[in-house]
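Presented as C-alpha cells, the chain that follows is alone, the form predicted alone.
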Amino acid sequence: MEMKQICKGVKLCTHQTDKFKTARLSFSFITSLGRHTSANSLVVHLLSATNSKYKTISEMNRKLASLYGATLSCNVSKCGDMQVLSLILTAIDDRFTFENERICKDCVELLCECVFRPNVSPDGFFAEDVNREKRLLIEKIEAEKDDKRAYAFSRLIEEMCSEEAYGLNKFGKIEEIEKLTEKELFTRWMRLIVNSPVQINYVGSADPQIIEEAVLPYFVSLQRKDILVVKTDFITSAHEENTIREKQNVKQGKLVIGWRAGMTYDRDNFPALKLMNMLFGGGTFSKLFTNVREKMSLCYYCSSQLIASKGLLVVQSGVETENTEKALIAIKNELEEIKKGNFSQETLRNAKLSYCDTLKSIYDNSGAIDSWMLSYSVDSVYYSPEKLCELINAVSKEEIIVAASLITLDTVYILEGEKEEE
C-alpha cells in the first residue's frame, strides 16, 4: 500500500496488485460531524447518482453498462467525530477486457465528473434529484429503527456520547434533511470540493500514475487554501455511570454496555487494547463467549468491540428481559477478571494468531483494502498490516492488563422485550 499527497489536502492512496478481477476506485471527503451533517449525507447521495453528462439514472446506468458493467455506489460513515463521504466505483480490471481496452482512466473521468460537475442549475441542484435522494435517504434512517440489534447500538452511542459529536447518526436527522433545499445543498457541495479534506484509493493492476494524472486536473481550478482540520475529542474515563431503560415490543431484549477506554488518542495503547477486546469478547475463546453465553447461557449472543477511533469499549448482547441484570453483573465480572490478570498465556497466543489472522485476511477482499487505507485518512503515522501484526505480538501479558485498568464503565443501554401478542 503506498500513500501519497498529490496536492493540497487530497492523499492518493494505492494498491498495486492483480489478485482481484475487478478493481476499486473511491472518492471520500474527510469533515466533521455537526450542523452539516445531514446535508453532507444528502449531497453525495446526489453525486453518485448523476452528473452533469448523464443527466438521469438511466443514462448513468447505460454508462456503467458500457464499462463492462461498472458499478458507482456512495457510503457514509463516521470515524470518531468526523464524517467520511464516499463515492465508490467497481469494474472488471483491464487485464480482463476485450481486445487489451484500458477502461481504468474512463472510471476514473467518470468519477470525478460525478464530484466536480454535478447535475445542477444556477439556482442549485434540480428540486427532482433532491426529493428522490431525500426519500431514499429518510428511508435509511428508518430502516435503521427494524434492526433491533443495530437500534440499540445506536441509541447507547446517542446517550453516551450526547454531548459529543460522535453522537451524532451518520446520516444526520430527518427532520433536517427534509427542510434542505436545493441552494443549500449546492453550497454545501462546494464547501466540501474546496475545503474537506480528500482522500482517493485505488486497489487493482493498473499504474497509480494514470490515476493520479487523470485526478490532477480537477483540482487545478480549485482554490483549496483553507483545508478543514478534523480531529476527535477523547473523553479517557468516565464521569458516573448512566443506565437508560427504553421498552418495546420485541421478543428478545439488548443489552449494550459502552466504556471509555482510556485512550487520549486513536492509535494510543492500540495493540494492547485490541488483544484485551479479543479476551474479552472478540472471539470464540473470549470469556464472554465461552462463559456468559455458553457456560451461563444469559444470552443468545455477547461480543465486544473495540471502536478505536473514538475511545470506545462496547458490548451488545441479546438477552431475555428477566435475565438482564444477571447478564450485566456477568458481562462486568468477565472484564474484572481481566484487569486481575486472569487469562492464561495460551488465551492469550489464540487471541493473538487470531487477531493476526484477521490482519491477514484483509488482502483478500479489495473492500477490506479500500477501508484500511481509509481509516488512516488523517493519521500521521501509518501501519501497514503486517507492521500491525509485529506490534500485536509484543504485547505482554501486562501490557494488557494495564490497558484493561484505565477501561472506565459510562453508559449501559437496555432494551426491554415484551412477547409479541399471538
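Since we're looking at a predicted model, the values are computed, not measured. C-alpha atoms forming the largest set that superposes within 1.5 Å between two forms make up the rigid core. Positions refer to the first chain, counted from 1. What changes on going to the form predicted in complex with its partner chain:
- Superposition on the rigid core between these two forms places the CA atom of residue 81 less than 2 Å from its counterpart.
- In the core-superposed comparison between these two forms, residue 285 has its Cα shifted by less than 2 Å.
- Relative to the superposed core, residue 96 shifts its CA atom by 2 Å or more between these two forms.
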Contents of the next structure:
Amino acid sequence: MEMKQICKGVKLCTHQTDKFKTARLSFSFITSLGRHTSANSLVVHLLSATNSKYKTISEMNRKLASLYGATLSCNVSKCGDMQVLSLILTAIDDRFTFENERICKDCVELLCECVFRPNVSPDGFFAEDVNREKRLLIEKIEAEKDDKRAYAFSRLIEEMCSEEAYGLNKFGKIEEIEKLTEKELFTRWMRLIVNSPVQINYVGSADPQIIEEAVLPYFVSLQRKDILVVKTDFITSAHEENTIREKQNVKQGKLVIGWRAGMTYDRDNFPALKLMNMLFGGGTFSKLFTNVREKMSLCYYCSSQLIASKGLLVVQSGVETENTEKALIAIKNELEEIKKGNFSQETLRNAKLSYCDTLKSIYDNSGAIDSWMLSYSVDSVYYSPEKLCELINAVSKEEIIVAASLITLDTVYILEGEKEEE
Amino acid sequence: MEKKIIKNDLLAEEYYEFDHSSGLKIFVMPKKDYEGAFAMFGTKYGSVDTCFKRKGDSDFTKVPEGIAHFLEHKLFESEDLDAFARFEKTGASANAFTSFDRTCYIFQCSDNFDQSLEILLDFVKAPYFTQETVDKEQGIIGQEIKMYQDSPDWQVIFNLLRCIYQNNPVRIDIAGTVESIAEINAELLYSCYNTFYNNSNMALAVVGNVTAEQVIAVADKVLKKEEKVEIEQIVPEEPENLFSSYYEEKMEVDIPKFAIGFKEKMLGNVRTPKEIACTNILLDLVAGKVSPLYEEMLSGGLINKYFGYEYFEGRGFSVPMYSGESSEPEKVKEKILERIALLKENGISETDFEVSRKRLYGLQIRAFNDVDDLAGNIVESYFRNSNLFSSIEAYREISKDDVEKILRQNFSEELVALSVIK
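Show the same protein again, this time as the form predicted in complex with its partner chain rather than the form predicted alone.
Zooming out: every chain and molecule, the one shown earlier first.
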C-alpha cells in the first residue's frame, strides 16, 4: 500500500495488484459531523446519481452497463466525530472485456466528472434531481427502522452521545433534508471540493500514476484553501448509568449496552482494548458467546465491538423480553470477570491468532483494502495490517486487565416486545 | 488418483477435480498470490428435503420442518470439545449455513490450514446428538426463528413463495417453526445424517494459497471409505397454477415492502446456466437499472433504491422476482406487466440486449475475486452438474433469440403473484 499527498489536503492511497479481476476506486470527502451533515449527505447522493454528461438516471446507468457493469455507489459513514462521504466505482479489469476494450481510463474519468462536473446550472442543482434524491435519502433513513438489530444499535448511540456530534445520524435529519434548497446544496458541494480533506483510494492493476494524472488537473483548477480541520472529542469515562426502554410490536427483544472505553484518542491503548473486546464478546471463544449464548442459552446473538474512532465499547444482543434483566446481569458479569483477570493465557493466545489471521486476509479482498486505507489514514497514525499484528502479539495479560479496568458503563438500551392482546 | 483439470482461458483460471477414495468429490483451486484459503464442505441437503428413504429401506421418513438447519447447528458439538473451540487453536474463522437445497460448513484462514481442514472434515463426519443437547438447541433456534419473523425483508419473500407454490417444500421456513422443531429428536437427526451426509452426496472445495497435495493428504488422513447411499425422495406434485395471486401481512414498516414473482414450469431438476443467464437478462431489460421503466418508476416516486430483481432458483424451484418498497405495490406490478407485454409484442432491441449482456457478464466476473465466492460457486455448480465457468460462458454465448424464446415461455400474466407487507 502506498500513500502520497498529491495536492493541498488531498491524499492518494494505492495498492497495485493484478490478483483481482476488478479495479476499485474510491473518492472520499472527510468532514465534521454537525450542522451540515444533512446537506453533505444529500450532495454526495446527488453526485453519485448523474453528472453534466449523463444527465438522467437512465443515461448514467446505461453508461455504467456499457462499461461491463461498472458500479458507482455512494457511502456515508461516521468515523469518530467525522462524516466520511465516499463515491465508489468498481469495474472489471481491461483484460476481461469481450474485445479487449480499454475501460479503465473511462471509469476514472467518469468518477471525476461525477465529483467535479455535476449536473448544475448557475442557480444550483436541478429541482427534479434534488427532489428525487431527497425522497430516496429520506426513505433510506426511514428504512433503518425496519431492521430491528440496526435500529436498536443506532438508538443506543443516539441516546448515549446525545450531547456529542457522534450522536447524529450519519445521513442527517429528515426535517433538515426536506428544507434544503438547490442553491444551498450547490454551495455545500463547492465547500466540499474546495475546503474539505479528500482521500482517493485505488486498488487494481493499473499504474497509480494514471490515477494521479487523471485526478490532479481537476484539483489544480480549484485553488483549494482553508482546509477544514477535523477532530473527535473523547469522553474517557461515563458520569452515570442511563437506561432507556422502548416498546414495539416485535417478537424478539433487543438489548444494547454502551460503555466508555477510557480512550483519549483513537489509537490510545488500541491493541490491548481490541484484544479485551475479543475476549469479552468478539468471537466464538469469547465469554459472551460461550457463556451467555451457548451455556445459558439466553440469546441468539450476543457480541461486543470496540468503536475505537470514538472510544466506545458496545454489546448487541437479541433476547426474549422476559430474559432481558437476566441477560443484562450476565453480560455485566462477564466484563467483571475480565477485569479480574479470569481468562486463560490460552484464550488470549487464541484471540491473538484469530485477529492476526483476519488482518492478513485483508489483502485478499479489494473492498477490505480500500476500507483499511481509509479508516487507518483519516487521522494521523497509520498502521499496516502487519504492523498492527506485531503490536497485538506484544500485548500482555496484565495490559488487558489494566485496559478493562478503565471501562465504565454509560447507557443501556432495551427494545421490548409488546404483549400480544387477544 | 486421477486429477481432472477444469479451466477457462480467458480468465486464466483453473481448478482440479478429484474422486477421492472415500467416495468424496474434492475440488482444489490453488491461488498463490492470496494470503489465505477458504474451504467449504457441503452436502446436497437442505430445507426442501422433507420426505426420503435410503434404497433398501421399507418406508419413507417424513421429517419435521427445519431439521436440516437444526442438524447443522448440532454438528458443531461433540462429546468433548465443540468445533468452535477446536478452531480457536488454529485462528481460523468457521461458520455454516443451511439453504433450501444445501448445507455447507466453512472456514477461512491465513495460517495453519492443514490443521483447520482436519478439524472441518472431522467434525462434520463425527455426529454426536443426545436428547439433552437437542433440548438445549431448541431454545437457541427458537430465538433465531423469532428474529427472522421480525424481518420484513425475509417475510415478504417467503410469503411470495407461499403464493406461488401450493405443495413445493420451498414454502417451508428454512429454520422451521417453534412447533416443528419441538418434534425433533436424536433418532430423527441420525436418520437424516446417515442419509444425506454420506460422502457420495457431498463435496469439498478449497480455494487459496494451498496445494492439491496438501488437501488430499488431509482427506486421506481423516476420511474413511463409505458405501454409496442411494437416496429416494418423494417430491409432492405441483399444480401449474398459483396458490394465490396476493398475500398481505401487517408488520411495523414505514413504506410497504413488496415482492412480485412469476410461476414457471419446471422441466428439469435445476435451471441450466443458459436459462439462468437469459432470465436475468430479461429481468434486467424489463425493469433493471438500464430500463426506461426503472427511471420512470424512480422519478415518479413509485419505487426507491431498494428496488431490485433476482432469479430465485435452486433444486426444484425457480421464480423470477422483483422486490422493493412502494406505497403502491399494485401499480408497480401493473407497470411491470405492461412492459412485459410490450416486449412480447415488439421484441427486444439488439442494443438493449447487448447493454444488459455486458453488464451481467461483468457482474459475473466479480465472483472470481474472492476465495469464499469461488469455493461457494464450485460446490454449488457441482451440485447442479455444471462447473465454475458455466455461467460466464453462458453470458458470452447467448443470443437475443435465446432470450426471446424464454420471454415467450415464461413471464405469464396469469401466473404472477404479489406479496405485500404494510
